[in-house]
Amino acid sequence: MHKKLKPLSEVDYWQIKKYSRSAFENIGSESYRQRLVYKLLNTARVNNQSDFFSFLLRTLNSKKGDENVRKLCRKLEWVYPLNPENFEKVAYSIIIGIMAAGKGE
């Protein structure tokens, strides 16, 4: 059974961004936070959906019972499945929520 596609708007962009710099605030140092981003911008680059949320989800199983983490999950839950467009506008909100966290208001 296939999950339908869901329309997203800037606002779930700006949510998974904002979740995303809240999640990876306690994973990691910076170095480990850059070299994911590494990863995950060449897995985006060439739409590779698999290993950017194989990638990301390892990293994230480490913080589970953080509330950010949680709210991070809920909502790539909802918004999966992507298509193309949507993956892409997904992935680097993730990416720059990451390479914010650590780095105040």
The other form holds:
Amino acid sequence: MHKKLKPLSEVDYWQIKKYSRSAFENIGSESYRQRLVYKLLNTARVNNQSDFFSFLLRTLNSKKGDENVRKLCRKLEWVYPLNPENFEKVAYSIIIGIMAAGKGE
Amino acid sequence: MNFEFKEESGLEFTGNWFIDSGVLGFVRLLEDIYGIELQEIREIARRKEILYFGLFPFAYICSEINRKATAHSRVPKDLINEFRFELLNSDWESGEEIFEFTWNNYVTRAAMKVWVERKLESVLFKKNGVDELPSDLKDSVTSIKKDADELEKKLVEKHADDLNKILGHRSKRFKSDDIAKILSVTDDDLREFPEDLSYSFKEYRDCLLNLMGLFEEKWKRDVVGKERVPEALDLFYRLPIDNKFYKNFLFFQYSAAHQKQKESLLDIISFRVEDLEVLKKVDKTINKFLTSYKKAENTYYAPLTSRHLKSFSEYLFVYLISFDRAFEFFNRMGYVLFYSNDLDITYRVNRKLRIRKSKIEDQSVLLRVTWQEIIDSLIELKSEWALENMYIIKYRDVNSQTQRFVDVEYIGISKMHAAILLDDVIRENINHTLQVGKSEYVWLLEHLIQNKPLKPVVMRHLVMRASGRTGQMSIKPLIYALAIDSEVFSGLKACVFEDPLEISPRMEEVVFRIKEAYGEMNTARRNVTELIPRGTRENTLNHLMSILRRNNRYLFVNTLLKILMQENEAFHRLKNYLFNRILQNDETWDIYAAALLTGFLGGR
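For comparison with the form predicted alone, would you give the structure of this protein in the form predicted in complex with the partner chain?
Expanding to the full complex; the earlier chain stays at the top.
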């Protein structure tokens, strides 16, 4: 039996997007983020949850101490694991967040 | 049961399509004969007696006469105008007085020529035609007929070829159709023929004219302006009218003599329920669409007698006998009537359909033209409530035996659609024909009224555009169509019962929301067009389109994000649209995505 999955609301997606944006303000360079986004897009496209999180968490781990990173991790801890439908929404929320980060200046 | 009409004139629809068709037929009848429009008829209707006891009977008989008449015997326009002028500019005491005046002085004059023609025919071509004549005519007619018969024989034997040129056929005798032709031949026409023929022909024609003169004189002496025709000749002076729809109904009966015709018309107008058997019940006798009162008794739980209807509609039978006038004959389709429960809109649409009659050839064109007229009338009248109940009624032919309905089609527009159509901006923008195939075009407005989603049409059109197979360039109609789709086909929770008080505010809201959606879509589209380089747009358009057609939301976002990685500015402008309208939007994301695609096309 699968564990009953948590229902996600619009607010959750919005938070995930916001947290990823602020978390990635301080991570890596512009080109680093761009490479990451490419990798994430590819994993999201084939709905590969384990690879997606593996790439994402490896990056986040390098900045463990950051307050914003911690918020994002807590949020992810709460939503994980995800069914395919929710995963895609979460994944794209994160990707949009990352792309939005650091480009506003 | 008392029924309060909204107009003082009482000339309004009742809500029963059957009676309403009669009302429309009544209006059309007056329009055809006098050339007056609905508004004018309504004004005259304030003087009810003049309308129902004067204008109506004259118009009715005129239209019946014209149906039977040849080019010579149609009721002359001058007579009609003279009658109308005299009727409207005199003072009258009662309906009966008006009717007497109308019948004695004008109906009789209008009917004279057709009557004379029929008598002439019967004398010339019926075996005992002469014997039926009154004694004072018999002798003179017999002698003229003798001459005519000799001349006819001579003409037919000696000049068969030349007669063929004049009459268009060869035969041993003249036929009744030939009379009109013979009378229309002028002396000039005869010059090209041999003198012998021309002489005999003229003489034959003179015989005809002589006979007609005799009859005319007789009619003028006994009928025109007289209160009663001589009793012995009552049947002789019968008006030669006949209608296969009302076969045998009162004055249409062959045995109904002149006096009876006059009386029964008055009975119908004044609705004398008690005196007249026929008027007591409303059944097949008056209209073929009704069941028979006697034969199919079990169709009635309670027999419907016209007494009950009298307070409902004061001139019920006037409308009932005008019923057949409401329909218009269209080639290949039969008799057609557009019906909605508002007289104004029904009248306008039907009149416009009649004007465009020649263009209407089959079903699809009829519907399209009808829609155009409905929309025009809708804009003029803003008569929103009538739009919910609209029908197209069709029947093939109606005579005393058959009643063949071909089709009754419901074409009502919902309140929401009416609200959308009443908005000028939206209507103008979707009043647009999109090319969707090599020679296939779709009219967006029609599609919307028929409650079909517009997005598939837009998608098909986008495919045409992407492959450069259409010259159409405009963008606005596309975006409006998508905006309407996103609001009309989504978000409305499926409640069976809804608080009626909340419905109309929601209707108004829908127009507002459509405009908002349009604004958002249009901004996104412009951002795409302006911020993404042309080359990138053209390269990815087909790919994105095929993803959208496969309905793959995440792949669509995925691909789009890859493009936007290179385009900082564009990404920042579009990210909220992507996030809120596509990613988060489970119901209508495809519509918003399609709107985004229009940006890839460029164009105005």
